[in-house]
Structures are given as structure tokens and as C-alpha cells.
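One chain follows as C-alpha cells, the form predicted on its own.
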Amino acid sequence: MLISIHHRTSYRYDRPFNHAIQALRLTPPTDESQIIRSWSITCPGIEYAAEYQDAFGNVVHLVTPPGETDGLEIEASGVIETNDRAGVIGSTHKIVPPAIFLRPTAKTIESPAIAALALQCCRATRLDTLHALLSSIHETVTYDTDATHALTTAAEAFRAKRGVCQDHAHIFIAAAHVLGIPARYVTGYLLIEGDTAAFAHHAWAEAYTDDLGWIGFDAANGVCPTNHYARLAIGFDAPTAAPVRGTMRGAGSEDLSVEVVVRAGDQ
């Protein structure tokens, strides 16, 4: 399946800043899963960006914005095109071991509850494992977009029984880490028939199996990734994954605008 996609982020402040680093992971990844047919990234200082791969693979675009402005645009844009593989991705990025996701981070901490869950949840092999955990994650945690916001944890959310797809990930993570399972958060986009703008980008969250590789896993809808989604980065959660991440020095408070088309097809 071809999917387009623009990615457009806005920054406006009250006042002018004269320094900025962004870092931008806004390169989506040739796999198993998807090919690039074409992709492009627009932000001023883009052309003097110092381009590198970072510990998980994703390609970083570290851009200083020239002069001093009171915004910033940035806009990622191209198609892609997808194979329905289950969620099935395999092995990617071979240098880091699997094991490295193991690591917790602060948002990806388990509770108490969210290990019983976990427990709950053994099956006879990983991959039904795995399955399971999906399926109990989405039965249990409600998908709302007013319940958290972007420094909610694993262990808050669960704890609410309401999140986002970033809380779905999350919380994830963290029940295959109870397992010895390592697992990984992913940015992408998803295209959902019928509606063909987001106000941001889908998250979701990869587990290791010894057979498979790396698979996908969305709980905030039930169901492993097909070639409706495209993949953009991974990381150990959503800071570590994010698509833009950077600070300004000098700027007032700051007015944040995301938005996300994705359509079907070469558009």
C-alpha cells in the first residue's frame, strides 16, 4: 500500500530567540515493513544540519535554526509504501542487542499492578505471551484523550485505567519488561480508513522473540501492526523516540501546533 504523509510542526513565542537545537527524527526507516518511495524535511537550517545515526538506529537531523525569530516551522513530508506483515518486522538495527531494551526508563517503570497483569498474561510460548498482553492491555485501559497528558508514566495510567496511545505503549513496555521480555517504543503514523488527518502521530510499542525478531504490538486498538502503519523511530519511550526534540534559549511561552495528514496512496 502507497501512504502519504505530511508531518507539520509549529513553535510560536511570546518573544524573539536568537539560539536554537533541534533534534529531528523525522527519517522513516527502510525495512522489512516498508519502502521509502520519496521523502523530504523542511526547517530553516535544515541545509547545515549535522546528519547522524543514533544508539537505536534512527536517523537524527540536528538542526540549528539561523538568526534570531519568534517561530519555527518544521515540515516532514513523502509516501511510503507498506507490506502487511502481521506486525512481523524482524531484526533491525543488528549493533544494539535486543537485551538493551530491557532498560526502564521513568516512564516505562512497572507497578505493582501493572506486574500482576503481566503475570497473569504467561502463556506456553512468548509470541501467545505477547498476544495476550495485548489483548488485556486493550480490554483494561480506555482510550481517552483527556486522561493523561505527555509526563503521565506506565504506572499513572494504568493506575486511571484510561490513556493515549503513548499510555497504551507504555504500559506495554512495561508488562513485557516484568517477563524478561524486551520491548521498544515506535513512532509512525497510521492510516485510518475513512479519516485522513490526525492531530498527531500513532504510537505503538515492538517485543523481541528469539524466532520472529521484532513484532508489533498497538494496544490502544487491539490488533499488531498491518500495512496501514508506517514506522518513523523507536526509542525506549516516547521522549527517546520523539520526532522533534530541542530547546530554546531566550524564548517566552510557547504555542505548540501538530498536525498529520495521512492519506492513502500517491497524494
The other form holds:
Amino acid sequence: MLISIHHRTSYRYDRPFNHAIQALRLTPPTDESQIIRSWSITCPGIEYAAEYQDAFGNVVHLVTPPGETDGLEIEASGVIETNDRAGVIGSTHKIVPPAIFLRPTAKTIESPAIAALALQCCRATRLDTLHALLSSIHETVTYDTDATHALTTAAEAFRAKRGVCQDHAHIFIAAAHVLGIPARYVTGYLLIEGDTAAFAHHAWAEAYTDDLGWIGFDAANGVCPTNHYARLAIGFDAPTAAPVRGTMRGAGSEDLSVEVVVRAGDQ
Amino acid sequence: MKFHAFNDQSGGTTRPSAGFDEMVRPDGSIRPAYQKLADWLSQQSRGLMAKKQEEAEAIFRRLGITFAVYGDSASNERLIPFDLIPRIISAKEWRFLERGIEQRVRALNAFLYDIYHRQEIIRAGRIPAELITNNEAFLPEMIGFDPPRKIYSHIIGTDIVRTGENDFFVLEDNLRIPSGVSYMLEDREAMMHLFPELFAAHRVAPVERYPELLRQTLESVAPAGCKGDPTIAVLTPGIYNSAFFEHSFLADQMGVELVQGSDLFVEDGALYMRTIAGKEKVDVLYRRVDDAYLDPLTFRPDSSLGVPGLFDLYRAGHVTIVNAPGTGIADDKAVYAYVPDITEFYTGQKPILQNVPTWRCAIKDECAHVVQNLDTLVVKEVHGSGGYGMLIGPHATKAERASFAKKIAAKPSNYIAQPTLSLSTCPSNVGKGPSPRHVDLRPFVLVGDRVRITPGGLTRVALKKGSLVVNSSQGGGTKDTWVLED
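Follow the form predicted on its own with the form predicted in complex with the partner chain, if you could.
Full complex below, order starting with the chain above.
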């Protein structure tokens, strides 16, 4: 199906400064599950961006907005054609050994409680095990936008038994690692007809099996991705897969707001 | 000014035995390369040598070459001891070493390319996959990137020890940011000043061109899109870094800027440095900052030593970082044991230089052997450096060995062990006249449009009688190293 996406990231700085720098992972890949029909990024300085494909295959634009600035608007939009593969992505970007995605980060390091849950989910096949993990995490961790924040780790969210899609994905990755299954973080978009703002800018996990390759698991919703899902970027965890990662020099604070609108069709 | 002489992993260690002396044969006769030096030494009075020693120290104090010893606050700035008597390597010996080193650095660069691409060596079953994927020194961020000329380690300091007439072993490859080359250059300069008559009597291969060759090497790996002469800069962590002297020395000798992270910034897809004349684009960055601190946007976010966005520019091919990030996977001590296989795999030839036999504690049987033979082995931490955190079995007490065995049991994969080699000796000027002391050798290798190896290198000497530890942090000194020309 066709999904149209408008993704806007706005920064407001408390005082103007030079040399803002942002690494954008804002270009969705064409892969087994999706074809990019149209896509564009608007951002001050994008015409001079350094562009490359990172180790995991994400297209990155490194932008430096010109001059002194007290704010920044980054907009990505386009139309993606998706097809329903029950979450199976296959072997994208074959050069990366899947075993690399066994490495824990500060966000996905296991806790004894996560390890215990993982061990209870062991089944005869890796695929069955992953589905057991999916249901178990979905049932155990309640969706709650107030319980966690951007820096919460898998262990902390699992202790609270609450969190948002980012936390569900981190817990899923940590649990898969406990069982020796490579797992990675995906950011992307989710189309839900009707009221959807919270989920439009979405994240989930992907785990590796030898026969099917990478498969998506959305523990926040308890399902594998369908044609309502569009993939944007992958990484070890939320920070490494972040669509926008930036830094500013010197002291000061910033306000960040992200607005994502996902609609069916190509409007 | 502080200078930590050898900021790397290391330590030549062995037990003295009927070792190999590079000047005197067991029957008391002098080896040909040393004949003139031996004659000359026999004519020097102890008083004169003492006077020359003082003169040498004055020269080094003026140059400001001191070094910091970590964990030794009482004397945290010291002059590195200098041994007046040069070490001599014959033309034939050097040709052998040169061939062996070139083979090894080519193989290790090919290994780095492969390991960050298709990993054919793992597919071929020549090294275990876990050795790489589980290894902290493997940098996933580098996967799939083609650096200019496919070279990762451009500046290398291969540590070599000798145990016999034809027995040379590589102890460490030092592919990250090896230091010590400024000593090689300063030792030579001091010697030419102190003993011009000795140089007149020998045909010593020059080392003075190193800065020029370094510059050529750096220019040869400029980004593909760089037009005209590439601009080079040396990135230092700053004046408090123990090797700051060397950073500033090399920048000065090459005629390029010495910069810190705060002097650099990214703009419109390029790296710039602030200069008195305004901003100037940088094409090649010879960095003396560790991988983790290079770019807070990609690596450690708390680093203020690097430049935000530098790594992205590198991957986009807009700047070259020398040495490449992630070279540590090829000089990791656990990978070291596989270097003979690595050499054969990529060159199709038998390794010319030998590896020191190495037991990996990560492997159960080898670990058991290590724990049972601690009294004869040297045990090193896989990621340790500078001779810190190692056990020299034959010199350790029973209690020290027992406590080390516990450390190994707690994290076996963190340790490797090697036999105590009997390092060769050379005559050293140690007060009572020339006396044999144990030495190792660090030749400096440059890899760019071709491989350039400066004849000789830095000889480190364990000045304490019988000692096998040549590290400057553990009381070692340096001496000039002469490669004789035919």
C-alpha cells in the first residue's frame, strides 16, 4: 500500500550560536518490504551536506546550518510503497555480520529480570522463541508515555514494567541477546487509521534467524510489522539509529519537538 | 614539557641466560659490523665517556625531551636515559628485517580491509568469527568503508626482539598511534653532534628524512576529491598529553599545523582549522588522539578532544584520518597469535619474521597450560599497554603469581601468555665502561603510495643489569641505531 509521510523535527535554542551540526538518518531504504516512491529532506545547509552510507546501510547527511541560528527546522517527506511480508526483511546490507548485533550497549544491556523472562521464552525453534518473546514483553510492559524518557535503559524500563515503543524495542533486543540471537533497533513510521499521533513516529526491533534473515518484532503493539509499517534507519539502539543526532557547542539548552504525520495514499 | 616515550602496549621481557650478544661472539671475538666501534670504544677513557654523557644530557634537556611515568608522582617528569653506545645492524641483517616488516604490514593492512568488508578469512575458517565480532577493538562503524588506497594503518612501529644470529621475533605490531619516532631522530642528531669522528668512520644509513617521508605518505592518502596539494594537520590531545612533545616536533618538522580539537570545525561538508589568516580546509588529519575521543557525535559523547562530525566526513570521503579508526583489531594481543596465518592468507607466502609463541587464555587448554607454568611465562592483558598490568613469571613472587592466577580465572579472555625470550644484548655505557644490556627494536614504517621503512629505528635498552624490561616507564633507556650501508 502507499503511505505518505511528513516528518518534522524542530530545535529551538535559548540563545543563538554558530556551528550547529546534525547527522540525519532520514532517508528510508528500499528493501524487501518497501519501495521509496518519492522522498525529500528540507533543512538549512542540506545542499552542502556530506552524504554517505554508514556501516549498517543507513544513508546519512551531515549538515551544518549556515550562520548564527537560534532554531532549526528539518523536514523529511515522501511516499513509500509497502508490502506485507509478516515482518520478514531478509538479508539487507549483507556486508554486516549479523553477530555484530549481539553487542550490548548502555541502553540494551540485560538485567537479571530480563534474562529470566528471556529464558522462559525458549522454544523449539528460534522463530517460535522470538514470537514468545514478543507476546511476553507486550503483556509484561504496559504502554505508558509518562513512565520513561529518552535516556531510559532496557533494564530500568523493564523494572518499571512501563514504557513507550523505544523501551519495548530495547527490552526485546536485550532479551534476544540473552538467548544469543542477534537483534537490532529500527526507527520508522506506523500508519494507524484514525487517531495515531503517538505511534506515527515509531520504533521496533529486528531479530536474525539463519533461514529467514532479519524479521521485525513490534513488542509495543505485540505484532510483527505489516504493510502499515515503513522502515527508516537501523542501529544498535535508539541513539545509534536516531533519525536526527546533533550537537551544539558551548553552554545553553535546546527544545526539541518532533511531529510526524502518516497517511494512507499518496497525498 | 612531558613526554611519555612509548605510548603503546608493550614490554620486552625475558630472563637473561647465555644470551646472544650483538657485538661479541661467545669465543670473545668481535662481529664484523662492530669491529670499528669496538676498537674505538677500547680507546675511550672512562672520564671522556662520562663527560660525553653529561653533554648528551644537556642536549636533551635543551630539547625538552622528558617523559611522564604514570603512577610515579614523585618523579613525574624525567629525562629518558640515553645510552651513548650505538647499536649496529649490518646491511644484510637489515635487508632481511626490511623484507619481513614490509610483508607483515602489507598483510595486516589487507587483513584490516577484509575484516571490515567480506571477512573472507573467517569464511575460509582461518580465524574464529568470535575473535573479531566479540572483540572491543573491532569498530562496527568502520564496516564497509574504503579508505584511500585501502590503507588503514599508515604509521606503524613494529616491535622486534632478537634472540640469536638469525632469530628475530615480532613482539607487537603497534598499528594504532605508535610513538617514539622523535627519539629516533633526536638520538641521531645528538650522536652526530657528540661523535662526528665515529660517523666519518662508518657508512650509516640516514634517518633524517623521516619527516619528509611522513609528509609524502600523508599526501599520498588524501581524499579522492582533493584538488591541488593536500593540507595536512597534526591533531594532538594537547599539552598535557605525555607525547605532546612528539606531536609538536613532527608538525614542526613537516611544516604543517599542530591543532587541537577546538581548533577544528566542520562546515558545509568539509573539515576546517582556524588559522591567523582565517579558516583553512584540512584534507589529511594525522591524529594522535585515540579512536574513542575522535568525534563525540559518533564515539564517546563526553570527548572534548575531537571534532563533532569528523567521522561522518571521513566516511563521506571528505577528509582522511591517519591512522584509520579501528586498526586496533589487527594489533590486538588475542589476534596477534594468528598473524602468521594472516600473513600467509593474504600474501600466499610463509611469514619471514617469526611470531613469539602465544598462549590464549580464552582457550581452555591453553589457559590451563598458562596457569600451570606461570613461573616461566610472561602474562599480558589483551588490551594493556606500556608494560602495565603484566606478570613476569620468573621475576614474580609466589604470592604475586597466585594472585595473578585468580585474575586470569576471573576473566580468561583478557590474558595471553608468552615464553620469556632471551633478548639479545648490546654494549651499553653504564658507568664502569661498556657492559652488555638487553635491547629491543622499534623500526618505524610508513605505508602510503608505497611502504617506506626508515633504516634502524628506536632501540630501547634495559639499563639495569640483567633486566629484561625495556619500557621507558619501567626504567629503560634509548640508544641510536645504525644500519650500515654496504
